[in-house]
Amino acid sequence: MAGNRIGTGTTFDADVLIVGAGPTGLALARELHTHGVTAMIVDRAADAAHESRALAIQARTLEVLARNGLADDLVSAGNPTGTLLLHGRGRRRRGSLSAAPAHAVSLFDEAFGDTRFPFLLFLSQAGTERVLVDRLASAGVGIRRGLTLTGLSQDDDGVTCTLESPGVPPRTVRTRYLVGCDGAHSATRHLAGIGFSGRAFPQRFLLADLEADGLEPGRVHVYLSGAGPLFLFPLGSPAGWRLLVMLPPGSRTGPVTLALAQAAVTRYTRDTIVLHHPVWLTEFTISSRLADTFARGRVFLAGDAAHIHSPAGAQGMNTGIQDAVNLGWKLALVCRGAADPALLGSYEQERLPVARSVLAGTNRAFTVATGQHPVLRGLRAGPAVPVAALLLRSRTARRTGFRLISELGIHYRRSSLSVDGVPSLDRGPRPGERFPQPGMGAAPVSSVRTAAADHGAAPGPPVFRMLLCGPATEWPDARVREFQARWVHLLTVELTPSAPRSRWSAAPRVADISRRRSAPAQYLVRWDGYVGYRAAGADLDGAEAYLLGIGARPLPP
């Protein structure tokens, strides 16, 4: 689409330009791709990060990268652990300090049956980046480095925007949308006139990707003491394990250096563990902040460059992965001109909240690790190990935790996308919740084939899924096959015996199962995994008010 003239005679170099090649940019040129739509990915720095940084992918952020057939290529990638060692501290006896108790506790567990992914997957920003460029590489779309974003202007029809590189004359780029990936120092939301209010926590951090000897490989180890807690995650690539301690306050400022990483292991755990061949050493501080907005006119703010704060629970870049889905398909649509424009206001509307959900755990679950009021300290250096032992050997305890952690509980109820059909349905996953995975005893699908199906009217794969849940015979095959023909660039529509029993499973009420007849049910599911629509009987009238409500354009006659 891009390089055609529309409207005005405004030619544009790219449907899309993103600025930032960080996890969320990249997954954003991926979605775009997928469905169609041009998009330009530029970055400032001249070459991609070799450091782990971000290192952990959650449950939820494979599942919304399997539409994309990225999730197998992560898992295959990286490390799945499910196990964490929670260690205490060592008693002094008879003038000696005994090693720190240690309890193994199983964070998820594969008989949840809540999603094909049952586990965190540890792997590098690095290692994630690769995926992502390598198959964004096979596509043929690469990423132009060492461009910096220095202006930008808004009109009816786009963004005109200046970027520069040393040495080399300013280049101007005209687009229909820019989105910001560009960090918590976004140029984009600097020159959007965006503010990004919060604060800065005084605390600093040791942060290093290195090996080390005396631990049990495989598995997650957090020591936790009164000074506050030490973190060794299982990393493999580029270094074997990832550090991640607090220093103490008032410590040195100035290079950090493995003797000071052992140092600083060595006060925490009492354990013999002997760090060395460290690949990246670094102090760093840590930030809160949320974006004022993250939209304004045609340029959208992603990732970092809306949202920063504590990596407890590793929330970071999965949240910005997320933003780049919800925001992807809803710009494919636009840009394909299968969507009014106003169905972009939903994405400010369902992922700010999120973010500020995001921000408010976090700064709390910071607050409890970190914080040195003598009670705070009182219990992470006495009960806090055994107690949290105790409830995560609770099955029920590790399910709620899982889908907290794992952003499966992640909803938009409250967005204008999210519609409750009439007559209403009294169960099952809720608009804008998510719809349980395939696989996780879903009853069998078949697909509804038209003619117009069959030979491909959308240049990328449906962005929805019509789910006729009941017998075949409650749907007329004519109103069927009408609907389908009418939005077969948007949607398929699938055929399935019975409806999903709950939010959080796929498989059928043994109810439903001894029926003669259980009662027809309809789904329409986004391409983010999240229910749209739905409304008990066969009537597909109210889907089709709902797609038109929502600004979807239908095939003409």
Ligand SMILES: Cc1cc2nc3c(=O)[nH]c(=O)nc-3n(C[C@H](O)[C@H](O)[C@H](O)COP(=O)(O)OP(=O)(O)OC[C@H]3O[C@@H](n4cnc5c(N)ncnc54)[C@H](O)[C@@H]3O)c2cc1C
Contents of the next structure:
Amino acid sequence: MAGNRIGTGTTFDADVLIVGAGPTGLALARELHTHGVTAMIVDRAADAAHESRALAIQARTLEVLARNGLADDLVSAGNPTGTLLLHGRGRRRRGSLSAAPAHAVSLFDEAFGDTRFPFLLFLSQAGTERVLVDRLASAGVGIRRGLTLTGLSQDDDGVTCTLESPGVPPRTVRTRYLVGCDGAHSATRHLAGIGFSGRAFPQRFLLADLEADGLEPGRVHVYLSGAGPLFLFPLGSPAGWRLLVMLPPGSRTGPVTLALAQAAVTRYTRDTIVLHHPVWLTEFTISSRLADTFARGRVFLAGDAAHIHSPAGAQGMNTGIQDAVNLGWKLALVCRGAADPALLGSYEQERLPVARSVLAGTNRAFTVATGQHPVLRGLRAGPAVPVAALLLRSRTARRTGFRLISELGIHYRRSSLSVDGVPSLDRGPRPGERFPQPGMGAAPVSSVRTAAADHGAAPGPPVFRMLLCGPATEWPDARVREFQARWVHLLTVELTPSAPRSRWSAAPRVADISRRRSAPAQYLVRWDGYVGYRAAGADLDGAEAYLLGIGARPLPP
Ligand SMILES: Cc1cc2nc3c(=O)[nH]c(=O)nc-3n(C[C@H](O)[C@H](O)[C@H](O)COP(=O)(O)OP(=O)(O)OC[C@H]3O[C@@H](n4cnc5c(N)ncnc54)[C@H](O)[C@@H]3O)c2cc1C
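Return the form predicted together with this ligand of this protein as a structure block, the form predicted alone having already been given.
Once more the chain from above appears, this time first in line as the rest of the complex follows.
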């Protein structure tokens, strides 16, 4: 590990040390590399994990990964699914049970035309990590395995870390920033003295990746009984299906076997499904915990190191990857000297409330799905499935539910990076909200890089898109050019005749925003697709003040 000298006059081994090469650490390394910063990434494990663990990637995660070219690789490796089959209890007739009809619910339908990814992508965590590792390897970024973080101390300029590996003396690594992506038992979190408050649940779950005969393929199957739900997910690889079911309270602990899994499935489905060829059988318990802070000085936490919760809604890995993307572009700008370190304060401001709300939502869903109160048991055993199926016929209910699960509804409205300019716009996505159009905010890096390269600037792609909406004649050419010249290392300026009408609109018209046809409007859309700044009118001074206010540094005149 050769030291390299950077601006402050201190010798550093890396601008950023990432501890942990799970999905969060890998996504962060990729994000930093995209923005011109090569991080050092270490993991205590000698090899990548092979278990499937997280099984689904949400639409919003694919959107934020699309910018650095990962989404298409993930989609082609995975299994997109849009339909849920809700199975109720059978009826008892003449002493025997008959299967109840299954209710099909379309997870994503025509109401969600504003995303390029209108589905839930089933891909094992091992598969997701493989795509990330391959992309890093092809960019020349390797993972240093067999290194465990065991110590850290920080000062005004950087962090000194101790890394240990078996059979060799501990080594010291000096870094400007340390990001702990080292999972639920994070050493980074312990060493930085950050608390992890929450609780452990008593319920135990059986998880099995295996083959199943008798299931309609390509669907998520949900069976409900008084005891709780049983899920069969169309995983695809390394096995066709993922089974997840709560073990009966008080049942004996011991090795999980195929027979145990089959007995659980038979209890719910009455002999209609036959399991075989398991590739992973395990039992696990659940905790719900949140780090007291996501940053202490130059040390940051992301992913499971910062938050853990029940797998309800498949949010865990997705939330971690989105932490990584949120932190990555900001950290890269600071390391490159293109922004003030104050910008990093927005990471916790934006991501901690998201994690808190994921914990609250998954805790609620978990309690409703597994609570043993007689009322809950009665509901699950009886009306829950037909009532849920009826409710989900409503487009509004589906839209609300799936915005939540797909994480498309995440917003940073209260962030210091979300600013409404003057004169204000009264329609369309607000600052901190996701910019809706599938094409916008998701252009592949190559085209963006070319745009920046044309102006001879920036080691990384621009992190903002300045959208000047309305007729080109409304935008004073000299002022636009001057603005562009000052900020070309950070943004592209794009003239677009249209701007979005509503938060979820896919067919925007500028007249709908301003209520006056031909009135100009402007949007600064961040790298991760959220609106940073918006205003009516063609005066660019407000946008310039916004950029300076968040700590972005213009090119010298
Ligand atoms: C059985 C099971 C089922 C799950 N199912 C789902 C699901 O369906 N959906 C979902 O979204 N999530 C699910 N999860 C959760 C999901 O796996 C996690 O949210 C995800 O792995 C978090 O990624 P991460 O990169 O933050 O942490 P991890 O994946 O935990 O990665 C942490 C990495 O840090 C390394 N490390 C740890 N300590 C050190 C150290 N001191 N020094 C160096 N390296 C270190 C570890 O070796 C590891 O590689 C499941 C988890 C389990 C265990």
